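Presented as structure tokens, the chain that follows is alone, the form predicted alone.
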Amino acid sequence: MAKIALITGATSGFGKACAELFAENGWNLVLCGRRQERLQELKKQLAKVAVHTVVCDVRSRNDVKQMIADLPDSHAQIDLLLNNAGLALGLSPAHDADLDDWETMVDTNIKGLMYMTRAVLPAMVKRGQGHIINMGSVAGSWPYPGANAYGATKAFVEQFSNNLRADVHGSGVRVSNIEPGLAESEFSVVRFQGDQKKADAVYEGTTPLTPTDIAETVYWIATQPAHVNINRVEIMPVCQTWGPFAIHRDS
């Protein structure tokens, strides 16, 4: 019987990515997102597989809520939750800020994570079986500047990922942090609003990840033996590491 993957934010980037990688591999799938053209399109292209689409914010509770409850039988025993839905907007300094803008990330980098996995886990608790992979962000570990509430959003992640590791403890269900680095795709458009020479200007010269690279660990991650379970994985390109503490200094 073929496994079923939840996929939030599957209609671009990793979530798109991961979508055709477990399809590839006989997975059916939940795909969520926010544009019904495009999940129609990727249900499409994924023919091969049973695929069940549901337009969703992750930002609002009670749809959350109501779509998990409206899954039909064939698509209700969800063997795997990806918590992929996210985004950053800006990277003006936390004086210059858009409040909207931190609130939007807290909303969907947060609470959509929190809303999704308390509607999905009782489930798995009570099959004891399943697995939770958590789109986490080199950003939850490494600050930079700009990066002020989108690099917190992702520091939740990880620790929260931790934390329902503990719970779940002794249950056989597993819980699994991706933390990818720089990586080309939609994301620093939807930084910049749209403007693309600026998302651009971010991998000029790099030779960045890429949805598919993503795509590979979390496939990895999710078809482990039962009894292992990978905690954390933080991922970056070989262009990418860390930098020296920037001291100020007075001239």
Ligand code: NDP
The other form holds:
Amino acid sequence: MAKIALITGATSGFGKACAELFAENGWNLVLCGRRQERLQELKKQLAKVAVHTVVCDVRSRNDVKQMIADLPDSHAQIDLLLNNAGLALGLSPAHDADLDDWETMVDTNIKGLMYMTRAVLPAMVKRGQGHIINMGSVAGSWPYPGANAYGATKAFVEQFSNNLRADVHGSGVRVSNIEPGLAESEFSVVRFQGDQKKADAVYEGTTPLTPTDIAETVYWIATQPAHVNINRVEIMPVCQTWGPFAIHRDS
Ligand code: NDP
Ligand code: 8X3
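Could I see the form predicted in complex with the ligand next, after the form predicted alone?
Time for the whole complex; same chain goes first.
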């Protein structure tokens, strides 16, 4: 029987690439995002497998709960939950940052991920199988100027993933956290509120990761033998590494 993956944030970037790769390998899909048109296009594109799409804003606790409760029988048994929906907003230092942006990142990257996990996990534990793969970021482990709340939301994702593993120990359910670095998608356009020039500048002169790179990593994690749990994968493009500590000097 074909496995079923639920992918949040499937309308773009990593989520879309994952939907395409999992479909190519015969998985049936539950795809969610806020942009209905894109979900419909994707459903058409992936017509070889059974795709159920749901317009869902993961920030709404009720909508997430309802979405899972309303899954058709054909898609109700989720084998893999990919908690991918998320965003960064702005790159201003904390003392200038927009508090609304901070709240949106917390509501999406933290609370949305919790709502989805809480809605899907009980059935996995009951069945004694299932896999939750969370989309963290290098920003969850490594600080950089302007990452303030975004990086902190991804640090939450890392520790929440570890703690989930501790809780489901013995149940057969797997939990993984993937932590990508610089990757080109709509991420920077969203971060800079539609400013394509600013977004393009982020990737200028680099060979960044692609959504396909991330999808292949997610697929590898998801297809390990049942006794193997990949706890975390940190992945950067070759052009990216760490900088030295920043030392401020008076003169
Ligand atoms: P994209 O902007 O291309 O995709 C983001 C996806 O998240 C879209 O499908 C969007 O769908 C969805 N989304 C955003 N907010 C919500 C919401 N409230 N409810 C439901 N869906 C939502 O970016 P990426 O593919 O790059 O990002 C995917 C994940 O990867 C994010 O969690 C991001 O933080 C993380 N990441 C990205 C990196 C990068 O450099 N690109 C590196 C490390 C991690 P819609 O707008 O239709 O709702
Ligand atoms: C996205 C990667 O470096 O922009 O999480 O924070 S980074």
